[in-house]
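Encoded as structure tokens, the following chain is the form predicted alone, with no partner shown.
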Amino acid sequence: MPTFKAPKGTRDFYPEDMAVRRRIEDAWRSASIGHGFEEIEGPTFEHLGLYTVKSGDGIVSELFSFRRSGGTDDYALRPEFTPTLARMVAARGGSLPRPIKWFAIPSHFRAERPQRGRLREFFQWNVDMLGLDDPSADAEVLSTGLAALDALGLRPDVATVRLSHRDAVASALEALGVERESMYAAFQLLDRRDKLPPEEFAKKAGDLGLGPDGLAAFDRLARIRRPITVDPAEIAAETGVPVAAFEPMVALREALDDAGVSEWCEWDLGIVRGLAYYTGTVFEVHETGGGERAIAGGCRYDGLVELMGGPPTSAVGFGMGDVVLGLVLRDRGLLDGIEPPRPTVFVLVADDVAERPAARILASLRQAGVHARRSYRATRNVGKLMSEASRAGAGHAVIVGRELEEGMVVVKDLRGGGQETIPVDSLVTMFTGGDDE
């Protein structure tokens, strides 16, 4: 018989793995709801054109795309959620109340070579706010993500938000001599700043048509990283760029300060997130050790809903995947001790005639909302059954045996020790504290 393994770049989630995944998702969902976002979901696959209209035909090689047998339409498993969200907003036009505050925790798929922190199937938290063209929206979206990181045990000394503003960077590059037709190439180069050797970075910067002074200034600009509290005027002076270029960063800094998240943030003018449809604020969340990929990435994308056929709509959002976040949390011991839910009660059958009464007891406990399990072993060895209850992590064992002839059962405390014999009619009340009627 053949043996099968999970496809490369995917994961099997056993109970202990699901417990970790639910812990992360619970933090995401709680932060979203607490900040006023509503949950949505969309299809696992979309028309291929939804992705090519946003990112160009080059993205097709990165997707799991297919055509239904006998059909004429091309589809793709979703690699991200933003196009679906923009399509959903465009479909409702102006009928949605503004601002629109939505979040989702869908699965995504990328037909790429799997590597640490990047799989072919993953889960991603998406938080988006549309219809409010103000830096306060950027700050609210970002503070939602940071609330989840804080709930998971990460602090500003472990995770840093690197922020920039594409309009400010574009103005700065233009002041340094980068022509408008070369701006997208300059953004792509900035986006690869940390991945290129210095000599290759310098060569590609030279291809932008900058002179020696411009090249030196471009290199300084690419490597600017300062606390968010630093006045953008200081960055202007350091780079030789007119201060007016950095004006959009001033209001953003004030909004982040008002949201109480400044301690997490720093300016990093090399963060531009090279996709052409990004506008305004861009940011990435990195763990300070630098050993992993970005935990999250976000931006403004003010023209995307319009590109999908909807009305002009300002928008800002971020995505946070579970793969890198899980690695960061695990490396710091923040997932230790997380395990599947454990039963309050474990029902044991200690006598041949107790099988059906035990089933009724189990049903009554469950109907009262008590997490109750039972043994399915064909043995009346109470010692072995008690070991099974302990391995399940149960708080109490209910032993249904000969005492049932007198309407009694034995309840053993598996954590604190001790046991007592109580009327079977009092069992539900014991574990709910309610009135068993």
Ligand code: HAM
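Positions refer to the first chain, counted from 1. Just so it is clear, the structure is predicted and the values come from calculations on it, not from any experiment. For the two forms, the rigid core is made up of the largest set of C-alpha atoms that agree within 1.5 Å on superposition. First, how it differs from the form predicted together with the ligand.
If you fit the rigid core between these two forms, you'll see the Cα of R193 move by 2 angstroms or more.
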Second form
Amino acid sequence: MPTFKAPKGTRDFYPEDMAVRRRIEDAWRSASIGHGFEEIEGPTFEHLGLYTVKSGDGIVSELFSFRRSGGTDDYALRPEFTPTLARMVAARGGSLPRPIKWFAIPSHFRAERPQRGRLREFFQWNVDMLGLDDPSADAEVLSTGLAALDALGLRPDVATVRLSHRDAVASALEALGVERESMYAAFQLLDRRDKLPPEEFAKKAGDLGLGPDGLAAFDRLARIRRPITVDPAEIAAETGVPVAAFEPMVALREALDDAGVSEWCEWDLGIVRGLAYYTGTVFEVHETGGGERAIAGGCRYDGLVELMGGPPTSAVGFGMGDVVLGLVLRDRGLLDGIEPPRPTVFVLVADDVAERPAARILASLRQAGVHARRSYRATRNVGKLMSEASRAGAGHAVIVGRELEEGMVVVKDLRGGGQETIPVDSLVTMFTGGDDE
Ligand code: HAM
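What I would like now is the form predicted together with the ligand, since the data block earlier showed the form predicted alone; can you produce it?
Below, the chain from earlier opens the complete complex, with every other chain and molecule after it.
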């Protein structure tokens, strides 16, 4: 018989793993709802063209694409959600009330080499706000993400938002001598600067029109990391770039301050992000000083809805994956002790004749909304049954046995100790606190 393993880069979620996943998703969902976002979903696979049109080379090279046997259309499992979201907004044209505030928690598929923090299937919380062309929208999506991190126990000393602004960096690069047409190539170079040998970096910078002075300034710019409270004018002075280039960062800084999230944020002008549809604000959330990959990444993508055939629509959002976040939380003990839901009551059948009454008791508890489980074997060895109830983590055990002849059952408190014999008719009231009609 062949034995099968889960495909490389995928995960099996056993009950205890599901409990952890639910904890993370609950934090995501409640932060979204609390900040006024509504939940959406889309298909797990899309037409291949949706991604080749604008996702960026990195993501396209990692697609799981396929064609139905006998079919002619090409599809791909979704590697990210933003193209689907933009398509959905475009499909409703101008009829959606603005601003549009949506969130989703889809699964994604990327044919990456599996490694720490990178899998081939993962979940990603998406928070997106469209139709409000103002830095307050950038601040609103960011503060939603940070509210979830806070609820999960992370603080600004553990997670940092590194922000940059593509327009500001483009103006700065232009001031250093990079042509407008070469800007995309310049961003790619900025993104890859730490992966390239210095000579290759210098050669590519030269191709962009940067001489030795321009190259040194480019390098200085890429390494700028300052608290968000630093006035962009100081960064201008330091890099020799005219202060006007950093104008877009001033409004962003104010909006983040108004949203009360400045202490989480810092400028990092080396943050570019690989996705080709990004404009304006770009940011990543990282474990402070840690070696993990980004916990989240986001941006403005003002042109994407139009590219999908919709009206011009400003847009900003981020994606936060469950994998890196899970590693950061686990390393800090913040996922310890998370268990699947535990029953309030565990019904024990301590006598063969009690089988059917026990089934009825269980049904009445469940119909009243009480989380009740049962033992599936009947034995007079109550001790054995009791250990089953304890293993299940139940609060109380209800022993259905000989006392039933007098219309009574034994209720044992498994946490506080002690037990009492009560009329079977008052059992539901005991666990609901309500009127037992
Ligand atoms: P992204 O930077 O490609 O952005 O992904 C965002 C986050 O998803 C990453 O920071 C990481 O936590 C997680 N992630 C990405 N790839 C993997 C992987 N192979 N395994 C595990 N986790 C992964 C986007 O996807 C954008 N569409 C986000 C966005 C939403 N921008 C605007 N709105």
